[in-house]
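Presented as structure tokens, the chain that follows is alone, the form predicted alone.
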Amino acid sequence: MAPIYCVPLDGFPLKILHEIGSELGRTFHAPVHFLPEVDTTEQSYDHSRGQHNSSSILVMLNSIIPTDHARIIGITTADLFIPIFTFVFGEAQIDGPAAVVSGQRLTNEYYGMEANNLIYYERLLKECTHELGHTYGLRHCLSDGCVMRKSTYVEDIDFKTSEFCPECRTYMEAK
């Protein structure tokens, strides 16, 4: 496969970035490379709703990325929003190079309880899992557990696994 290149956005930590970019590389069986700090605020910050818009930040990513046929992962603490929703925890492009994930509302603490570093890195990876996947032209799964399974609620991703169902899986094969 094409490689993937991670990005930090708006100071997210590297070594997260480095080791959820080595399981994506294993998930995707794609070589990953890592690309300097992007500072999205100036092009993606709404300050009528305390937010980034993310679809904003996936036009700057499509504007960096290296090479043809490659994808793209932005990877921020910043709480991303799309027009008609409150909130995401990610956006991609189906079929497309460039997508964001949003490690703001993936931790214990955004709800009020007490931090818990590996339920944050599983759901990160999650959720980084399934936006790469929309970037290859999967769609939202209905299968329990699989990775592609829509997540609404922070409790959906605990639901799900890292792991794409074996439809999903066969797909991905055939990429």
Second form
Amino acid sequence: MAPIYCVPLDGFPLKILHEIGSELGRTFHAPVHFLPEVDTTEQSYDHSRGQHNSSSILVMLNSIIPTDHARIIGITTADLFIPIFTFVFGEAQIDGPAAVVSGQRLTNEYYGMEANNLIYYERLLKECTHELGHTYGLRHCLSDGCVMRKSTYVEDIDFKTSEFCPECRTYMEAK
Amino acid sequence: MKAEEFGILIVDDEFGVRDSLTRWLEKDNYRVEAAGSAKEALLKLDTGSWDIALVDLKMPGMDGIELLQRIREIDEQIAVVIITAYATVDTAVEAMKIGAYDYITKPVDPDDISRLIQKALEHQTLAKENILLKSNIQEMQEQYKLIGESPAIRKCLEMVDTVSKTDSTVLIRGESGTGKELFARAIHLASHRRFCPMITVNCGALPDTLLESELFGHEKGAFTGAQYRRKGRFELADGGTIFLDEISTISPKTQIDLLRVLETKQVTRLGASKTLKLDFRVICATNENLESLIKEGKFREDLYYRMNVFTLHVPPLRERRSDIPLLVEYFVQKYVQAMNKPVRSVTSEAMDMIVRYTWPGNVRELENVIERAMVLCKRDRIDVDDLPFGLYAQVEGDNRDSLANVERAHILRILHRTDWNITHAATMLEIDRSTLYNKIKRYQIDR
Ligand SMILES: [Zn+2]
Ligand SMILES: [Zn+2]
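Given the form predicted alone above, I would also like to look at the protein as it appears in the form predicted together with its partner chain.
Below: every chain and molecule of the assembly, starting with the one above.
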């Protein structure tokens, strides 16, 4: 399996990035490399919305990917959007190389609840696995608990696991 | 249906919106394409099949509203969702009035759009059935116009029951106003095709050139004025029934085309090279004598035989007089609800007159007479005064226009007006009381 590159964006904490990265390596059976931090403000920050355009980040990630056939995932704490949407948890190119995930709306604090690092970590891992899954060509899956289930609410993320369902796993193993 | 079977077309002049929305929807497995302008969208609509169109309201050139109107002309079934900014929500609401399925205000929650699309697609899947369910209820009520216990109507209903179990072409014959379309609907609703639409075409109402494109549809540019592709009535009736009313009026050229369609169940849109294989049942109706039209060379004999697998003769109202009181009651109830008038029934004198009238315009004429009477009626029962004068003069008899008949009707009317006060009635009629008594006896008028 070609490597997965993990990129911290706009000051994302490296400790969590490394933990998530190594877990992704296990899930996708791929070597994981960490790239230096990138500031995306100039390229993706939309002043009128106060959010980062995730599609612009994908363009940037495509331009820095070191090797062919590899995957690249950027993780940020900035709030992401795509035009016409209020926000997105993340975005990825189907069969593409790049994915981006934001931790901003994955914390309990964001919803006025008591901070819980374990829950935050789990949500982040699920979203990263999900978006990377898209880069390998997986679409949304309807199986309960499958990580490829679509989540538009944070509760949806908590409801699913960080694992692929048998069908999605079979697909990934054939890769 | 699986997600990949649904086609979603995004129409937005902003590249960022098109691009990201396409990517986002593709992840749900939908077949997604994007167009950067209304013009490009029309091209895609011409060549592909779409279930949902997400249309930006504000675009340079043709805007979302105009595109919506065009889409409505081409295909009634696509759910058009208007994308709007807060500032233009009013316009979006207007768009709903001209047939948009819904609108979304930018920026929208991802969850809202997910749910909207799911709802729209469910709507698409159920659309045919829903429309039918709704019209079924209406139709079922209308079907009550088929009310009747007379042997003539019984025979008809038995025939409806028999032919509805087959898929054969039916020719419905009967005078105008007898309710041929209602019988066609009854056959359709009793058949296995009831969950698909029954499409009605009144062949007599359209000039020949229009009729052809109406029946068979046309491609863009098939003739002057054919700016866009349009589905024909046969296509719309796919899976269901097509009802061709006033079939005798179609031209020799259309007769040939129609014969071919009935034989092959294949339709080619005007200007198209591709033929469509369709599945429909044909019911035709006429109030003309087709046999004499054939003799005169105005109607093709081969088409006649193709249509005439089953013939249903709908009897004129005068041949089923015993059903008239039931029909009257039905129409009174119908208009009581519509007009909110406290009319409950019909006096026996008025009913007597209604039953005896010849009804050349059949059930339709009866309905019109009751509707008019309901408007005029100032009491709680429709009376002789509320009926059109023509009825007095034309009550059936060996000599229906006779002076005797007119006199009887007039006396009856005056008796009603005076509430059977013989002295008053006699004064008004300028005859003496004994003469009036004699006439009442002679004409067998009773209270
Ligand atoms: Zn996804
Ligand atoms: Zn799955």
